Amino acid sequence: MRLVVVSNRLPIALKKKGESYEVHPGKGGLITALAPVLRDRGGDWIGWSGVHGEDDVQTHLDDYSRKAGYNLHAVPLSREQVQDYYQGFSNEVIWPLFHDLQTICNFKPAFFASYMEVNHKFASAIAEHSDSEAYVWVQDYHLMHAAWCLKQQGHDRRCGFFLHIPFPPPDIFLKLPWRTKIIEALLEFDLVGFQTVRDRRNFVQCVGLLRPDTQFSGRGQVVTATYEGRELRVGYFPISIDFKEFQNLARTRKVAEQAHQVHTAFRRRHLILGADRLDYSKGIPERIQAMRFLYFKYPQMREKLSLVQIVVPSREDVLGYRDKKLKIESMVSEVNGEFSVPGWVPIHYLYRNLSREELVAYYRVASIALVTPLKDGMNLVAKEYCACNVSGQGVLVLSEFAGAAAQLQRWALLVNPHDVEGVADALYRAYLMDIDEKQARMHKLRVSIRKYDIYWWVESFLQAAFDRQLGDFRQESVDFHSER
């Protein structure tokens, strides 16, 4: 069965070169997850290319497809559609609402109208580039109406959907003006997947309130919902990384040399690493406040611990993100001005894209990874750090509001990112932790992430999609059922 992946963006980056374009592999968790799968088994990826006026783009995509091992199909979007559907509905409504930040939502009716228009365009592209024998795997919150639009257009496709971000509880979701339409659209998929059992529970509760005629049955990782005379499946499938790829890269000579340079530059002091995309959900200001509290409460940690905060530029054309960047830079400056001494700076702030090798070098060197989002669907940085910690002596300090906490809670140091004193205490504990405990914790983290890697994620989702009976599904295939 041919696999067709559908997402808002194609897994490539286009760079203008004269009158033409260069096609480069893209970055991000979704691409990391699915590109190797399509490359190894063949398939199609449908999405927006990222540029406007795409008359000549498909030719370049076809050339890239032959090298990549799977087909890329561009969905053309106008500037107005990108503004209202992507910047508007996706990032000013769904993203903040699903991250418990409803006070900054902009419930503009025109945004939803554009979102529906674009979902219909994607449905038309799906119909054009697939047949009834294909399996269509739709990714994330931008395209929650894809299956509903296909049905409205008269196309019969088997469709699965995976939500990469959290799904909110009813008291937050019910604030969405189009709440019933979203729920009904998601119920048109054959399989709806979430990151954690908590997200699935929130979805089931919202369905119960908005479509009480829907019945759920079964237990375990995948359950059955009966809606308007048809059955669909609802499950949770924690996304992961290619553990072996990161581990092998961390062991290369190039990365080892870069790691040595970083280690030497910091005069063999202990490094705390934060690596995040610029976003208000990542808790970067709270993290900087925690560092300030650490140096106040534990002055003996001064000149011993430094934070390297990597911030990857994102949505720089959005005013709120520019303001967030300025706030972070101001806070870093204040902490450094308060505590710096000759030869030591508390916080090293890097606002740029790092190469994969550079990032992995920092993963190798860091004694502590500080991963403290206010809310996150999963957070792959936590898993990447553990995979690259080949010394086995690192400590993961992890937000209890990250989806990864459900899997890693036993061996990471869990913190509430809003509790800056608690985060400071966890950092102090991590610094003082004896080497045997560090190695035992990191060993367990690495074993779990290696077992439940990206290939397990894909296999478990597709198995839930294709197995005829739920009894055929291996209920024991996942053993972390935390409600966090």
Given for the second form:
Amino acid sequence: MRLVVVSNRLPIALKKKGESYEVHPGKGGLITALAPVLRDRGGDWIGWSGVHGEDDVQTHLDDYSRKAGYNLHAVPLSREQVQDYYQGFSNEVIWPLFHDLQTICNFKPAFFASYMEVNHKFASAIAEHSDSEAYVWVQDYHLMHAAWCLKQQGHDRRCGFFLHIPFPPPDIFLKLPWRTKIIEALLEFDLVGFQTVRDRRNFVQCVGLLRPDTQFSGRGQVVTATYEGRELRVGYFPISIDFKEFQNLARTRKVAEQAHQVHTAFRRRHLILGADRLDYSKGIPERIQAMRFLYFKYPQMREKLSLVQIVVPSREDVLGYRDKKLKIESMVSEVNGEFSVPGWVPIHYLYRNLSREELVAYYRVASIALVTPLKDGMNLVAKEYCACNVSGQGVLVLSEFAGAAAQLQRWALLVNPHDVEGVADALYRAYLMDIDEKQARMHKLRVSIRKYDIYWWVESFLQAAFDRQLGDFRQESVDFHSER
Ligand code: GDG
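I have the form predicted on its own already, so could you send the form predicted together with ligand GDG?
Zooming out: every chain and molecule, the one shown earlier first.
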């Protein structure tokens, strides 16, 4: 069966070279895990290329496809569509709303109209590049109407959908002017997947309020919904990383040397690491406040612990992101102004995209990872840190509002990111933790992440999509099935 993956962006980066383009492979666990599946099945990937109106883009993609072993198809988007569907509807409506920030949503009707137009465009591309035998796997919140549009256009396809971000509870979701349309669109997929059991519960509750004629049956990881006389499956599939790849990279000589250099440059002091895309959901200002509180409440931690905060530039065209950056920068300078002494700076701030090796070197050398999003679908940084912690002595301080907390809560130090004193206390506890406890916790974290890696994620989604009977799924709670 041919697999067709659909996402807002294709898993490549196009770089302009003179009059032409160079195609570079995309990074990240999703592409690493899906590429072999697509190659084996002879698959396709449909998405926007990231550039506007270049006629020859598809020719470059065709050349690349021959090498990659699966086909890439670009969906062309105009500048206006990118502005209204991507920056507008996706990132000024759905992203903030689904991260519980309804007050900053911009519910402009033109954004929804553009979103619908683009979803129709994607549906036409899916219809063109697949037949009724294919399985279409749609990724994420930009394309929640893909299955609905396919049906409207008269195409019969089996479609699954995975939401990478959280699904909000009804009191927040109901604020959305297009709430019923979105729920009805999601119910048109054959399988809808969420990151955690909590996200699925929120979805089921919203369906209950907006389409009370829908019946749910079964329990466990995957349940059945009956909607307008047809059945679909609704499950949770916590996404993960390529554990072995990260671990192996962390063990290379190059990364070990880089880690050693960082350690020496910081005069062998302990490092706390934060690494995030620039985003208000990641809780960076609250984290900086927690650092200030740490140095204030526990002055003995000054000159012993420094935070290295990596911020990766992101969504610079979306309203509010630039202000966030300025706010973070002024907070960093304030803390540094207050506590720096000759030879020691409390917060090292890096605003750039590090190479994978550099990032892994920081993961390897950091004594503590401080992962404190206000809300996050999963958070892969938490998992990558553990995979790269080859010394086995690092401590993960993790927000209870990250999807990853459901799986990792027993062995990480869980914190409420809004409680800056609580975060400071957790950092102090992490610093003082005896080595046996650190090793025991990190061992458990690594075992769990190794077991439920990105390949497990792909396999469990695809099995729910077309292989297994519902009875084959776990009915019992396992570690990542917690309510958190
Ligand atoms: C969305 C959801 C969900 C970070 N700094 C650098 C760098 N990174 C990479 C990390 C990691 C990725 O960025 C960030 O992934 P997250 O999961 O933390 O967050 P989102 O980007 O918001 O992703 C999230 C995810 O989708 C998957 O479903 O977990 O909840 O919001 O992989 O390694 N990479 C490089 N340099 C850096 O400086 N090269």
